[in-house]
Each structure stands twice: as structure tokens, then as C-alpha cells.
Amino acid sequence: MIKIFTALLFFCLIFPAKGQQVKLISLTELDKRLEGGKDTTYIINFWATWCAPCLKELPHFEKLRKEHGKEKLKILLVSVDFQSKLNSVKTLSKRLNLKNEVFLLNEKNQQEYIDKIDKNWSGALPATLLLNKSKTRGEFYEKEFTYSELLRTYETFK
């Protein structure tokens, strides 16, 4: 029995547990990271933490990059919530074991970045912002998506 507890000390030590990373980024830093993306499709989804509609459809984004992964798809999470709100997005990230790309949005000023992303946005969440700049476009939506509304607006944005 000892044996068996210190091997899986041992493993555990060697191959500690990867947790989700959350990175703080800037629509600057957005901009960029899109950028090297000419024929990829992005879908950015906007959250936070203390949104229930934006829980309940975060799965839903994880099952597409699941089913649809080896297009060029990549599929951003970009919470919205303050910056000291970082260790509870990262919490609730593992819990959810997303494997998307998380961010915490690092902008100060909640009208100037909502008007930055569309300048139609309310600022109500859930929100998600799909681009393609291949083909020089981009839909925006302000609601919640059913998984057979989001497969269907990707499938016909791709």
C-alpha cells in the first residue's frame, strides 16, 4: 500500500495537474492575436462570471470546437468581468473544463470597448462576434445561443 501511495505522490509531483489558463488581453492584444488568422473563422464570445445565459451556452461553444476542431475554427472566451475577478474565472474555467482560448478583458472603460466591438452593442451579455478576414466580414450577436443556433450562424458564416 505504501508503494502504491508513493508512486502516485511521485506522478503527481512530476505531472502536476494543468490548470486553465486565463490571460489578461486588450482589444489591442485582440486585434493582434486575429491577425494571423487570414483563412481562419474566429468566433469571440463575451461572458462573465455572474451571467447565467452566458453559463448555460458556454458548453455549447466547447462541444463545437470539439466537433468541429480540425477546421479553421478557433473559438475565443473572453469574460468581461473586473480584473479582480481573475481567480474566479480561472476557477470557474477548470470547473467547466473548457478547453477554448480564456481571456479577462483588460479595458477600462466598459462604453469605449463596447463601442470598439460594435458600435450596436448595448453592452448586454451573452454577446459573440464572428470574423473571418479572408472574407473582410463579421456578424455580431447580442443573445443566447442554442447549440443548433450557433452550428447553424457558424456553418453559414464559415
Second form
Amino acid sequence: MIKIFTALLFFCLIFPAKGQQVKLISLTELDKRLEGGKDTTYIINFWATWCAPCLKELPHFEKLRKEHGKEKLKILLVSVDFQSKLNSVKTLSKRLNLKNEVFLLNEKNQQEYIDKIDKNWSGALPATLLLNKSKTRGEFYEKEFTYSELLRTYETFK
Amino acid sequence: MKHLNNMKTCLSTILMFLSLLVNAQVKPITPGQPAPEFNLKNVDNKMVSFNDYPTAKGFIIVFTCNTCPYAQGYEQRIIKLNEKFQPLGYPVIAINPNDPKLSPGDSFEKMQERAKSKKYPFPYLFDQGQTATDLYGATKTPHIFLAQRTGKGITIEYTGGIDSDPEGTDLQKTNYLEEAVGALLSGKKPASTVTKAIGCTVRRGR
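Starting from the form predicted alone, produce the coordinates for the form predicted together with the partner chain.
Entire complex below, previous chain first.
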């Protein structure tokens, strides 16, 4: 019994300390991450700590991961905050208890990177890219999803 | 039978239309198109339209709001743009595109407060029903539409961002909008007519 308790205590001590990892990622690195990934469907959500509708939407991506994460689905949450805000992104990810992979986009030139991500994106946040690697299909959404919209969109994609 | 077919066609048209509505993503109007007319209530309760500026050579139309941190970050720069370009014939007209039901901080009263406390030297218009917002296809705040008045009417010449430096830390920044107005003032077309910049999505009521 004591052993189990000690193990649990150890577990509790290790995990909160680890916290939420937030890595800087360039567009080239993001492309590599997608190419090298073993999953079929990728949902890449672009958000920012200052964007209220984004923060409202993030839990939907967490719920989708919880309910469908075993289906060869990977969700990447890519913040477009300034690079100087890395700590704010980390703190917020921790506070929202985000389990999806969180990144901070390591690009400065919006004029360039917005077009590279999708030429139909005007730059409004939140925005979400859905990719299906096996069908080489991609669709970009410059909007805030409700959970049911997100689920429906994912179902047509996987 | 024919009647049934007609009904089928009608139904499928309705379905198609509905699916379009669901997928509808707003697209900003593109340079070369006429600038849509509007007549909107300013924070001083007076209506404002292009006709109130008979001598203007054009307009810097800025969709902006109270609540978006990016728009707030550009607020002083928008005031400076008006200071610089109104005397040269290109006044700023600011329009709040957000539905106050979804964004209470962007109500008409809150707009009046902000315009007063920040001493806006330009009109700050409330877009009741979001009609101007939809006509321009404004997707975010801040979102710029630069228009030029010629003998043929008022035409959009540039859309997009203000500059390449939202954080306000880059000494090497490109002033997209200033360059575009500068080109128009010297009788040229802007070198870039569309730029991309991050902003807060327009809160659209449905």
C-alpha cells in the first residue's frame, strides 16, 4: 500500500513539473512534421493568446483529441503570437491544460507566411487547416468552429 | 411528373444554397473594384458617407474596433496616418465591423467612450447590421481598404495591412499603406495592392 502511495506521489511530482511543452516551429519544420508524421488526418489550428474567440475554440480541439485521438488524427495548435511571448503561450497552455501539441510559429514576415499557409487566408484568427495525407486533400477555414461543426468537418475528412 | 422534377430541382437548389451558406467564407473585395457606398452613424450621432468629403482625393477606410489587441496596437498609428494624409486628401474613415451582441465591448456607447478618450481625429462609424462590413468583405480588425476618387467614381486600390511590424519593434519595417497612398498621390498605382496581416476575426451575427 505504501509502495503504491509512494509511486502515486512520485507520479504526481513528475508530471506537473514537466508541464506543457511549447516549441518554436518554422514553416519548413511544420511541413517536415506533417510529412514525417504517421497519422492520416492533421488539424492545424492557428491561434494567439490575445485572441478571445481562439481561447473559446481551443477546448473543442482538446475534446476532439479526447474522443477521436485514436483514429490516426493529430491536432497541432500553432500560436502566431510574437516570438517574445513564448512564456505567455507556455503559461496559457498550462492553464488550459492543453494535451494537443502546442507550437509557437517561428516566422516574422506575416505577408509571407500567411500566403504560404493558405493563399485564401486574409490573416483573421482563429483559422484552421485540415489535411488528409492519404487523400492528399486540404481545406482551410478562416473561422471559429463550434464543437459540432469541427466534428462534422473532421468526419468528412478522415 | 414534370411538377415533381421541378420540385426536385427547386429542393436541390435550396440545398446547394444552404450548403453554400454553411461554407460561406467572407472574401475581401479586390483592388480595381468600386468602393461600396455607405452611410453610417458616427460616434457624434451624425451620419457619414463619401459625399461628406467633396474635396477628398480618396479614403483610408479602416475596419477596426475597441476590443481587438491587434487593433489597439495599431490605434496610434492609425491616428498618425490621418494626421499625415488627411491634409493631402486621403482622410481616415474608421468603421467598427463587430456585432455588439457577440462583442459587447464594441457597442455604440463603448465606441463613443473610446473615440473620446483616445481623441480620434477621424469618424468612427457603427455598422448597424454589418452591411458595409459585408459589402467590403472585411474579415478582421484592423483591415484596410484604400480607395481613390477619380472621374469615374471611387475605386479600391489597395487592401490588407498597415505595415509589416505589428509588434512595433522592427526598424526595417515596410509601411505598406503609406507606400500605397504615396504612389496614388504621385499618380502611380501601388506596387503591392494586396498584403496579408494577422488580425481579430470580425464577429458576425447570424
